[in-house]
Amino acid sequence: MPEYERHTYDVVVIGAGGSGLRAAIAAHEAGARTAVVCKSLLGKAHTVMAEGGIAAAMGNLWPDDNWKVHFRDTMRGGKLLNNWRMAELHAKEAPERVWELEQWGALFDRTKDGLISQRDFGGHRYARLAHVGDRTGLEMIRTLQQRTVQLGVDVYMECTVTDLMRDGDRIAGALGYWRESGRFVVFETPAVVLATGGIGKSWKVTSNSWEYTGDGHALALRAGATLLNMEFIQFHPTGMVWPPSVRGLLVTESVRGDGGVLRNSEGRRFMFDYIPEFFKAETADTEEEADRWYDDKKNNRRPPELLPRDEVARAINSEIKAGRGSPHGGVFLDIASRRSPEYIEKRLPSMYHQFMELAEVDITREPMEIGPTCHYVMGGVEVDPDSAASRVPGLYAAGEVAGGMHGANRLGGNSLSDLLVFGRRAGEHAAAYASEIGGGRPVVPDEDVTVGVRTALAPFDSGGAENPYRIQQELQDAMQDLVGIIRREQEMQLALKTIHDLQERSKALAVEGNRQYNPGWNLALDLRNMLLVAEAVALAAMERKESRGGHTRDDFPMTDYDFWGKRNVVIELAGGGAVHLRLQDLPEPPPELAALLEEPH
């Protein structure tokens, strides 16, 4: 038996971003002994990158806004592939979750009447994003982190979970290791909440940092859960493209929400050429009409820069491919000619400093160079919409790691409210499950721990010669070039072949040195997850023979509402660990909600 540390809890939350912290708070307040385990440091979460705001129909600027309009926007933005019940719960509960944050000390920007200010974002009918300048995610994390610490929830930092442990078909705990020492640790718990975020580090150009290696998606698959619609990857329209050291770093949608426009190398505002039929009725089709919308909102037809992200990303990609891009392979985002320097510095302080310090560009005087960057995965663990429970007893998921809520494309601002709404639900239901569990508390099998430790240590004794950094680079190149914004059958077949070759080569991964803070070993363990999730994405993308949201097929350019509009692509592991795919009917909304989707505005 290997030596390892042991801890016992009622609920263990894996991940310390917005959904993880909100789940931990809810579980603790429900009476469960709760712990948070995070791969990095507390407070270093991708929630911080959600700078624009929290989408919630509070009606502070537009009294006509309500949960039904928000529900409709979310469903239409997701190209009607959302789980309708998740979209309903999200729209109904988001305002209360924002007010709750305020009660816990979050400081929001205010209207002249003292209400929480709300700004415009792509795909939203009304200005509904509660915000703190362009640092909303940071304020959310600060508030939730402070609340978590104040409540006395245990936090284990720089601890990576490598496997979920089961007792029969039930969750029994989790195996991880301390990155500092390389020593192993077992968390014995009947309930685990996955809040691990996304998968973006499998692409070369991404807004995601090193933590986003698909850990939660892979852990869930290997534990027996299913993944939903992994083909839908959101390429955020605006990431930095220069200098190379910061390529992919996010440029918040708030720039466009506050008046920024997109121009090509000819100086032309090109988005008017790319308004899809689906949004014709609600999008301005002339520059004068769009400017009126920004100036006085009397005509509430959105500027085309505020179309859903998938539409804007495809338009930018088309301009670049047509040879009308910027010098460094992007396009121009211009707010300098639209707003005063004082306005920009007040509303977008983080963006002002980001470009000044990293690119020596003064966005109050000149446009930014931007381009699409891999940002978010809409697919994730298949969960029950009310409880956030997976099909594995005791396993829950919330936030980006969970699927269903956003359909084929996520609207900006919906991520932060999603974290709050379903993080809370996951924590509450995990605590209830732990307190009511029948058949006795599950036990972590010693032999499973031994196998997990042996698997984790294999790169030290493989006798192979494969370099984990080389494998990662080849994977990122393949996903960027072959499973990117525009996809084709032959290219995805090549991607799958490449992934399978890399999986075989990864059996011979070799790392040197000891286990203490060993980045090569850390990456070798991450690659196990990255390769599995990349295979799931490529397989699902090849199966869905249509274009919808974050999935664009060059060989199937039309959206198929009759067949694919009613189907989810489900990924699971078959015997022997093989990735298996099947189709599943999409649940239909009740008539009263379906009627909302038929409304023209």
The other form holds:
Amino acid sequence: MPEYERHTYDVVVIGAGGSGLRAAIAAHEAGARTAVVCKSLLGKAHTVMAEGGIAAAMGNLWPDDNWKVHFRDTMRGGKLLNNWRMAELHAKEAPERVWELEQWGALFDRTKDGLISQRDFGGHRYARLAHVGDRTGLEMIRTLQQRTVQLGVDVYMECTVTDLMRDGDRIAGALGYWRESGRFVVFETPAVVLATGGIGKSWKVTSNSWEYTGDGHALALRAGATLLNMEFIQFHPTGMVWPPSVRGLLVTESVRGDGGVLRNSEGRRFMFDYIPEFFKAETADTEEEADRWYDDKKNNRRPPELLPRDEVARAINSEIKAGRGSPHGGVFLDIASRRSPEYIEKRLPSMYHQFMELAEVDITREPMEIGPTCHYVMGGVEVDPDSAASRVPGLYAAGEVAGGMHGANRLGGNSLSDLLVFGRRAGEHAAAYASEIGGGRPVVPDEDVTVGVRTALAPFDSGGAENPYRIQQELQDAMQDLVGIIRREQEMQLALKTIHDLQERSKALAVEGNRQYNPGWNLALDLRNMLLVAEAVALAAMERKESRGGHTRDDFPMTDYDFWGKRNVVIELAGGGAVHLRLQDLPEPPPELAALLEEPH
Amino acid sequence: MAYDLTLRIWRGDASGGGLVDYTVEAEDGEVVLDAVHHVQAQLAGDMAVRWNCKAGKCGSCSAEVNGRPRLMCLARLSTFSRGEPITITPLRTFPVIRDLVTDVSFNYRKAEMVPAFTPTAEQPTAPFRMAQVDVERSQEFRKCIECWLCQDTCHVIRDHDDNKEAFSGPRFFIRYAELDMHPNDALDRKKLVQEDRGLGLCNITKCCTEVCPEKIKITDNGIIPMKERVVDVKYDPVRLFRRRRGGDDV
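For comparison with the form predicted alone, please write out the form predicted together with the partner chain.
Whole complex next, starting from this chain.
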């Protein structure tokens, strides 16, 4: 076997977004030799695009807020399909994790009393999101990045992991390649933390970047782990729709949290027409009450624009389909007529900038045109709630790549807090696992490295003529049209067939040039993950015959509390690599937590 | 409306290269990065370029467009004159890896040299109490997306590799300024930034401010106040007096 570059660690974290960096910090502080491996430069991960804030019941503005209310909001927002224990840990630990960022130098916006300010967001009973204007993700990643650098954690930038290596059933390491040179590198490590984010690049209209190709989901599957809830995809209600170049680009929920409203082409605040039974008791039914809520949350109910994202996205979709959309196929998001220009520029500087620069729209003067965009996958690697461990010994997952926490729909702001809470837990437990192993370290099998390298290099001499960019585009079209916001059996069948065809065609992928910084080749390798994950999503979505959260079936429009409300769809790879699916009972919360869910507000 | 657009893109690696013309169909409302992606997908699958968010938030797609350092994702095609090719070259201050991708590790080395935030003895543990008005100055600098355009354009290092050793560059001067202005930071980095990080080499031509996509007033709000603070510390007569009496470790 040729000599490859080799590195030995106790914990290798794949991904350098919020959860990856938080995991690396935790593992390092626990005494593990730790490395972070990431596809982009440090500080560019998708977390940087998070805008609104970090949900944490600190109670800085509303002393009545506490972890129990946050837990309740999270579970109800997830349509009760969340792993209750994850939701509990998340609600309890989020405040500590936010203060930790402040301890490391983060500068959040302040209240009048000098505490961390908190803002309103959909589905949250109280103003709860710690934020910095509308660039909270940047603050978070920079703080974690600076902490990582300060601690001296090794970071392998622009390095892609293609396969996890196992010794028997246990994790033994990872195989990757440097994007800069195309040369392979072997990481020998008993513990791997997957922190690779999501899968949104498989949809055409998406807020996600090129990195979001479901690498962690696919690596986990291929290593023998299970995926949970893959049918639940969050379409964020407000993405830009025009110009075409920026279609899908995120428009933060803070616009609505800070007073913005949705209107159709007739000028009507249509969200009042879409309040579901499930949220009726806690949602305002007049504009007057909704407007009073911003200042008096005790005596008024939340505006319907701040219903959970799945509800708002479906409503917008319906308005557009009914012919009441905006000129470029969205609806109007209006904050200009409701807040002063100074307020808007202060609270939403990055939105102001984004619309000015990219659409020549001044959001302090005119409404924005927006529509749903693929944003987040609730589904992910099935993990133990306390330790973030998957079913494969030594393999952990945290953040978007992990499943269970958000149930059928994630509340805005709960992602950044999720990254911190479970990133830390994953890092700590991975370090503990590595330390328990001691001298009995697993060994990376040479033959698996050889096979991994051969597979990765296949596109250079496949003899085929398929263009990776074209395959990706066809996949995006199929997922957008056939496994989008509203789903039907026949369409998903067609999507599956398309995915299988594309998998077949991708055996004949051809790339030009050499291995040095070659995006065509890099994409060819990412495609393998995209296609596998897309197949998992389509299969799971066909299986769940009900509508709930980020999974809406035209042919099964009702939410089924008796059967599907108690089931998770689990995906795993059978022998030979076939995607296999089974149902699994959802863990039930203990009575004291279940009681919280019934509380009216 | 679709039209034919010619991009003149530098292609090559550390051993050399040159401009290559590509003509693709472009649309109103697109940005330079879209056109580069069209070239990649249709004509040159192996053309190296960095990008991530495509929304001006991550600072990855920095390049020199018609000679001007900028983010390709914020360079709208409608702002260029039709019929003329758009020339795209890699950042000149950093060594080329391939095509539009440069080796920006210089910046990560400088980042490692920054002494981290250190809370004061008065408020050693978060949650801290800090007034909005007091955090705002540092918040401006924390808007930085690390696109390295200010570093690229800075003439202290743009054509003077030998200055790189002793010069951290505008991005890091505002990082030091940010920490210096943090209401709960205890460390004094003024002497360090002046003497070891090259603040003294900056002669405030404001080129960095001009290219900043976040419109951070790097020179006016960061570098000049830092220079003033350094001078204050050096020549503050009260402190000098105290120091002579051995009362203050400046």
